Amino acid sequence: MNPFDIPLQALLGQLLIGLVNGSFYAMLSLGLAVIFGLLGIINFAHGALYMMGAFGAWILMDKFGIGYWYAIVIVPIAIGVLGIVIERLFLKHLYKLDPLYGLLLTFGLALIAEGIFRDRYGVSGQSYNVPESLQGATDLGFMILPNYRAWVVLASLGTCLGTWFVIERTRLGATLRAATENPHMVQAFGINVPIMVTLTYGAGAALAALAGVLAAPVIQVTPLMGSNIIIVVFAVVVIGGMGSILGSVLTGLALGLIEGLTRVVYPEASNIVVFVIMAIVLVLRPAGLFGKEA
């Protein structure tokens, strides 16, 4: 299809969908990059934490009548605490081993979580209504912009930039990075490195849960939603560079837009375009676009 023959509204609509998807890619890849960059763990359970975040919002609404704005605070904290428990019980024993062991363990945890939710809720999916304050749309003249999708993009960008700023531009972030490079030296200054590591994993889990809460009104809440997106998110992290926070955010947004554009120009390739780009990047720059060469 010739891009110049596509109606402007259809093109902008697909780019908006791509930007929303890219926002989720950016938030999830951000959490993966934080955990891998600071802990060296390839966290395959990230998709399951994202799914549990969406289910947490739905359960609060369906069972307890607790609305979206409370859920967006309660659920990330709860899943963050769960992440802390996972790190203390399982992951702390793997830091000196090959990252493959962490990948296998978190993959197993993801399968357990998905199995539990599939057994309890099935795979048909649950609907979660857009909060009343974000319903409706805004007429921009050249397109109609749904208010909730605009909120998703702004919230995701704010979260990603805030996390990047904390890790790259603050004393706390500098201490975290130093602790990953030389934990014994940092501990000699009286800093409890194991606690910092644990809280870092909890923060990464909370980011995944926040993405799940944001996604709940956009897509069906289903136990499969984590496994459906995690492979794409891993591709985003590989393209951006393992451990590169800024690279993951920028790559996630860019690939979301490319995916949306591909749906208009050549829909058959929209499901594989991310992986084609990943293959090209790995051939030309194995460390990723923003990663550091070994």
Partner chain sequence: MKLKSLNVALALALCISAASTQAQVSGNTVKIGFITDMSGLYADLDGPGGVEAIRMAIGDFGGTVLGKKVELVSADHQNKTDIASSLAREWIDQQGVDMLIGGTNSGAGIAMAKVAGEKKRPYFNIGAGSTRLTNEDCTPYTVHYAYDTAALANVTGAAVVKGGGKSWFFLTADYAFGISLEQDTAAVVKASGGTVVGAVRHPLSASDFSSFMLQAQASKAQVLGLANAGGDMINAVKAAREFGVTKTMKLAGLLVFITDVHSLGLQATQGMQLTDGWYWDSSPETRAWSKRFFEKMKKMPSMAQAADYSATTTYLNAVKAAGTDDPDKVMVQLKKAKINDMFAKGGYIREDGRMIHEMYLLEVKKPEESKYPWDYYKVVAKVPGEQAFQPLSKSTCPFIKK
Contents of the next structure:
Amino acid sequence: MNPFDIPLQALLGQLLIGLVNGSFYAMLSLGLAVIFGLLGIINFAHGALYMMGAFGAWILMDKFGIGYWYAIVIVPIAIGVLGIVIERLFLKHLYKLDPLYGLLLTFGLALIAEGIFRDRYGVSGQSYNVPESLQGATDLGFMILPNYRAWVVLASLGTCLGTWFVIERTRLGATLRAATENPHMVQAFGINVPIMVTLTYGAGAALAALAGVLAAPVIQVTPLMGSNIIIVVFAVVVIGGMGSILGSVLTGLALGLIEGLTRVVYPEASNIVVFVIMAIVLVLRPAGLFGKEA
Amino acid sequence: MRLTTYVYIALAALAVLAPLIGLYPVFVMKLLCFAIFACAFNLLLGYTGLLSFGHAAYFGAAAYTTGYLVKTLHWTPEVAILGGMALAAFSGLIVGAMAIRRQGIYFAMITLALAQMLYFVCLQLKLTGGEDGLQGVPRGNLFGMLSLSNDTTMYYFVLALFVTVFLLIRRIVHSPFGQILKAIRENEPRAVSLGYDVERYKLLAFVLSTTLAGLAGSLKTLVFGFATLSDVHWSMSGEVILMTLLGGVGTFFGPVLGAGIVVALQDNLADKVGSWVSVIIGAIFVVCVMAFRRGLVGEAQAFFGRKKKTA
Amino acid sequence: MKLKSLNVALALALCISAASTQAQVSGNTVKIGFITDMSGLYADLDGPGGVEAIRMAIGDFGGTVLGKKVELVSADHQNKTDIASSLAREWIDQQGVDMLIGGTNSGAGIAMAKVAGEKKRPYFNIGAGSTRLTNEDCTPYTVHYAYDTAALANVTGAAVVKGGGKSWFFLTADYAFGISLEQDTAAVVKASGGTVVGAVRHPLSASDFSSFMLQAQASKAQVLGLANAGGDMINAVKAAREFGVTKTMKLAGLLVFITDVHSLGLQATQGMQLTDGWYWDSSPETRAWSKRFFEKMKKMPSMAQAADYSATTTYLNAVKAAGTDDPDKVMVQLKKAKINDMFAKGGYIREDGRMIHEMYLLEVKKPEESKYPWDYYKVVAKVPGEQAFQPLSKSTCPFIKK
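What about the form predicted in complex with the partner chain, after the form predicted alone?
Time for the whole complex; same chain goes first.
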């Protein structure tokens, strides 16, 4: 397909879909970065938490008739609590070891979660309807904008900015950053660092679950959705580097857009474009675009 | 010393007699293929300390290559296997050169991401058959003469290659090269300060490991007659990690044992518990990481080692 | 060095446990193996319902043939060709399976055909559509029973072009089945004077159809041909409605099962024309059988499930007539027999393995036309098998003498 023949509507439509995907990348890589910053582990279970967020919304609707606007509050809290339990039960014991063990452990947890959901719900995917208040589309003249997708972009941008604000501009965030640099010093100031670590993991989990709830009406809710996205998010994290929160958000959004653009120009490559960019970045700037470590 | 000798003789006898005493040759061949795969992986993780999370890429790339060479170009199996290994080595070289620029956890993520890229490439290429995979790959005639279509003949061919790989890895580890790898694993800065070009050693170990992983993939294609997306999927990378971790990272026999347990588990459970296989595998991961990080063989060695000291 | 002996003990234990998994081959039963998608996007139209249909067939046959017990083993291939292939191999080698039934998914179906052909076992494929099963990937042991993509293309494709849908864009599931269906339909469209503007391939069991819908919309074709099935077809129809594609393009579902119509609802599917090899509400015989099926499964049978029943019965009849379960003798008998049951009237299995029987062009009723549950279709035309399926002269199957 010649890119110049593509109607504006299709181009903008693909970009919007890219931006929506980018929002999920941004939220997930943000959570990964926050967890990595304080716990020093890469949370492979992040994809599974995202999947459970989507399933949580679907189960609330399907089994209890509880709608989207409640789910968007209840589910992240529930998954956040689950994250806290995971941290207390497992991760806590691994901090002194090679961080690779954290990766392997969370990989195992992800397999367990995926297996349980596959057993109960199969792999074919469940549909979650767009909430009534966001159904339909707005005609912007040059394109038709589905309302729900616009909401996803706004909501995730808001969440990312909020997280950034908390970490970079508040006292709580300052303590957190200090604990990342030197946990013993912070502990000496009378701050309970282990609890902070636990809560951080919980917050990261909640963030993943929130992304899951936002995603539920856009894509098929399947047990495999988490592992499908998490590997792309890993590439995003490698590209952006995990040093900066704003950096990982921007990288996520930008890569989503690039994917959308690829779908217009050369659809066959849309699945691999992120990985290709990662390879290029590794060659040119091994530490990542926003990375600090050499 | 004598005991070890007896033990290896007993094992060898069992392996040689396996088809005669009624073991299903296809099952034992599958086990041996994965044992080769796990041993190759262990060379990297156990003796060099690099965790590759994308080893399925080389296994699968070789599986497809061999399948294509045999099925479409009608090459003889031994040359097709070499072709598969060559491609595995080549992709290992490219990925390795990129991935060793970062360390530890980043290394794991990069290998995983690049392997996923290969997965998508295989999904879309015409040569690989996409979602359908390559089916009905014939086993062909070894050196153009000996037909491998008989399961027993094929079995001895696979067994011979497994023994070769097992001995080769022992040889590598005990060689001066292997000692340097261990030195890098133990303390990389020290190895650097001793004047070793650490990156080159790491890359060489990576390529060796991917080449042998390729051998495993090529053999698997010939045994089963197919190469599919499952061979390049990340869950395959996860499985080989599990086999090595469960058996014992950095032990000779551990990966073989781990491969045996995981393959037997999957074969016996798949039709009984369905998706719970994945739960069980995940649970084994968790238990290994939490409770015995040295793996079965490693823990046994530690246990007997301790006993010997007290005795 | 004791630790080494432990290694060995463990290895031995392992090998012994492996040995115990081996089942004794028993010549005293006729064993049928059924491998299909039990949990994925096609599970609804075949899956557990298919198992039940085969069980009903064995039960109706009396549970024995030639004085031997008939047994059924079934498994889920999870839409993975490697699982299908290795299960088939193990069942034939280890469990003494005498006949294989392949369910949905053409990729898995072709993989099983290769194994069954190599091991010389009768292989009935039912749920898979790809014409490759009786063309380049044919074997003397394959019977392609219910339908294929050529028949779907010949019936639906031609009908839609005749109805004014001249320019087509395809949304295709990217594997054996989808590609066969797209190619076969495109050929029919062109032969009937239509044009094909383009196509987009989506992965099997795709999670998001939105970007494909934008591509379809940009093509400005009149008809969006859905060369996919089951869950993918359902989700594509939903996405088409969400993105307003249905306002500018006519959707043509190229393979629609009654279970798909049931889950989409008549509101979303009314007026759609489709091809099916069987409809539960077409004769007293089909209604009677479907009622029995409904009591067990709480849903009406699809073509695939009815064909599972029929194929099992056909096989058992052939074993009875041949007086043996010897694969070659049974195949000879199968290719001689006429099939007359609630699934097919005057059906027969051609030399290339294609089962020839009547196909239906159906139209989905409007919600107000539907009088009772599962009353979904109007029969527009009955197409004789010789006309619906690819003629033997066009087959590329290597062992067909020309």
